[in-house]
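Shown here is one chain on its own, the form predicted on its own, set out as structure tokens.
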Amino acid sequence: MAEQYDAVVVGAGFGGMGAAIQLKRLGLENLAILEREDDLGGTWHVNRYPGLAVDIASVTYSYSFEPNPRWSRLFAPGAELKKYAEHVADKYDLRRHMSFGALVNGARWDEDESHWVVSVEGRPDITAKYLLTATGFLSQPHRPDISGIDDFAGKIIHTTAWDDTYDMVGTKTAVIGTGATAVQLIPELARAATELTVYQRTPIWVVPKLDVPIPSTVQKLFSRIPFTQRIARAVSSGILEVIMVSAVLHYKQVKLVNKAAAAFSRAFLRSQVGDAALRKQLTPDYDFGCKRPTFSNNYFRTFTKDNVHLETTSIDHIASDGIVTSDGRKTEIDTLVLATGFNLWDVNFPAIEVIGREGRNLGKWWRDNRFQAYEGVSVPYFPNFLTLASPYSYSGLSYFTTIESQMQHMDRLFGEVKRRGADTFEVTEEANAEFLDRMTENLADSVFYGGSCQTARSYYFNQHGEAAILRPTSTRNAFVEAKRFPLEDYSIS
């Protein structure tokens, strides 16, 4: 017989552990959270990389039922991340329903026993009546399909795979990539190589971040008043909606904020870099939002020291000994840095096989049919299932939003289940369809369709061109609806 279930968590990073707490409210105790990874805490855990640190004030990242008072900086780094998904695991009881190093591998909808059955690598199948899948978005690496890659002789490191064993100290280091995590490494990466080449497809727009220590009299404030700390959140969860959600997602509106934002951008980079040539090179030819933007102090002024160098021609292939452009110049290198993101849309959603009713295959379905879940969480056909990284889901900058959001839909919808003492829910076909057409209509306002983001290869869009992640609505409207979706939309029988 299967081990059974009330519910399977896919992921204990921050997504699934909000998940379990919210389950766990709701007084479903038999739990099993199924961890890929030897540890908790997502993406957390996996990236060590120097200079991780939230791009997010950390009252903002975080869960605002479990602030943390003693953050000791106002951009945190990594490591204390690590350490409050600890606590949270801790505090909220959760460790004991965590198994890690299970590979999940699918799962499928078994209509005559109303239940979802789980396949982990190595192990039997398990059973739950409820499935949730918080694999996050961030969760597939992507490695570069570059011609010679695997001939190269050196030492390759991914971002998400970080060796703290290897010494970078007096190296020939190439990076591949500018994206947000290469903003926070190369700096750090230029203070130890000899030499640091970074190849670079598409700049970004960068904008100050503004860390500073937080004082140990704060901390203690945050910790005896705690409704300091939340006047805290709520300042800078309102600055990020203003100058950065309202800027991205209602462009047509507010153009004049999109377009300050990226003058001070651009003011910015002419702070840190003299060269003419270097900070066009720097410059994006794109509109501020197309694609992440992000914090730092130093990333510009890192290019400006003797040792760096900024590369923009194509890479042709990867020697064994360096990497050479498609004019023909090699740069000889010993240590290959690849900060090449991750693959959202061909490996992603979902992240593992989902089989659902009358045997269909969401991630079939999601590519033939675009890209979508109703509210961001449930899809029609797959019973007793919410997706909590999926199409339209993503409200605000900080992910917390979103999981405190899903959390309760959940509340809302699982308390009806309850009351009607049922066995399954599903959301109807009609309300997922009017939810799609109106995040589409949404999205028409937004800087993907009203702006120029032809050149940002931008993970916002799919193989479609559609910019199918983030909700194209105010954080506000994300839990207002949480809250109050009508419960007719659900089938509960």
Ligand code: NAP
Contents of the next structure:
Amino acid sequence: MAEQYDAVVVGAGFGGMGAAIQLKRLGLENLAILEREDDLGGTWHVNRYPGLAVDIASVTYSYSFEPNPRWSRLFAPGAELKKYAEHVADKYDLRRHMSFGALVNGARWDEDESHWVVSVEGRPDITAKYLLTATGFLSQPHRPDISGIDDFAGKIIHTTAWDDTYDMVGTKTAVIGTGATAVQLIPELARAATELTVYQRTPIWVVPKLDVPIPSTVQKLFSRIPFTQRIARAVSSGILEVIMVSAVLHYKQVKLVNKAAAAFSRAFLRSQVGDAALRKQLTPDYDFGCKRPTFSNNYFRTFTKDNVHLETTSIDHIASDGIVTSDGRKTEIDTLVLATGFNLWDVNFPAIEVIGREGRNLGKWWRDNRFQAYEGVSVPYFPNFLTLASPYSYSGLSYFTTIESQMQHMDRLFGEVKRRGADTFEVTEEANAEFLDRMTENLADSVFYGGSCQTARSYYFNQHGEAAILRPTSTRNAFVEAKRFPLEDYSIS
Ligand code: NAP
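For comparison with the form predicted on its own, please write out the form predicted together with the ligand.
Expanding to the full complex; the earlier chain stays at the top.
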């Protein structure tokens, strides 16, 4: 007999833990949280590169129902997020449900038994009434397919697999990539390496990070009077919402806000870099918000150091002892850091094979019929299944907004299933189509379609040129709909 659960949650990051907390609140205690890594925390367990920190203020980048009064800074370092994840797992009694090193290969809906059969590498299949995938958006590292990379004789490190034992001091290092990860990492590497060459294909918009330590008096205040931290959260979330909703999503209506953000970033660059030619190389030629904006007080300035070199000529190949650019120049290096991000659209969405009713394969169906998910959580032909890292699910800039609105959706949906004493739920094709149409229509106002994003090479866009990750509504709307979506949008039986 296969092990049987009420629910299987795939992923023990903040998404999976939020889903598990919600399931337990609904009385579903017989649940398994399967995690491929050797510990909990998702992205905050995997990523340990120097300089790692949140880039959304910590009062906002945390569960609203579990505020942490002890953040050491306005933007907490990565290690504090990992500790916070451990605290949440303990407080909400999640650890006993977790299984690590559990690589889920796929899941198949068994129509006769009305349950999911989940296949885990090297273990017997397990079954579950409900399946929830919380596999994250940025969980499949992208290793670039650059000619010769396998022949490099030095050390190669991808930022998601940082080697803490490797000493960078005195090395001749190259970094490929200038995304949000590189923006945090490059100033740190510049301190350690004798020579640091940064290979930039596409520059990134950077704005200052208003980061300060949180004094112990304020931490005590947050602890004793939690209302004060709630006010801080409301202010920080409000600022994010203005940036996200007006500058990015309502680009057509308030283009000026977007242009002001770009002008602000350019002025910031001018204040940090005197050399006009270098500034030009670091200035994006696409609109602010096409790519996720980044925050740093010392990224631009790092390029003015004598040991740091910005290389914008494209890479031709990698030799055993260095990188050769298309103009034939070779830069000798002993360490190659790949800050090359993640693959979202080929190997994620979904991260595992999911086969629903009538043999429908979710990944294939998404690719053949546009990426879509009703309210960013459910898909027709996939009964008793919620996919949390889905098209049009990412609400606002803080992942916790997304998680908590999805928890709200679960509350309403599972609550109704329970009230009716039903066995299955499945979103209707009509409700799903209506949601997709509405998101598509809303996106027409965004910078993604109204602005100039052609040169951004942004992972927000999929292989069909659709910006299908962010939910193009206010976060308030996401919460309102999660609380009040029409129950007829699901067939519950
Ligand atoms: P990313 O934004 O996708 O950046 C990857 C970089 O690698 C880009 O500059 C890309 O250049 C470059 N690249 C990839 N393949 C290449 C190739 N073959 N040749 C040359 N360059 C290549 O990835 P990321 O920096 O890891 O950031 C991903 C996301 O993680 C962020 O947007 C953010 O949401 C999140 N993040 C959050 C935090 C935080 O909150 N603290 C920190 C880091 C990251 P192109 O642009 O030209 O493709």
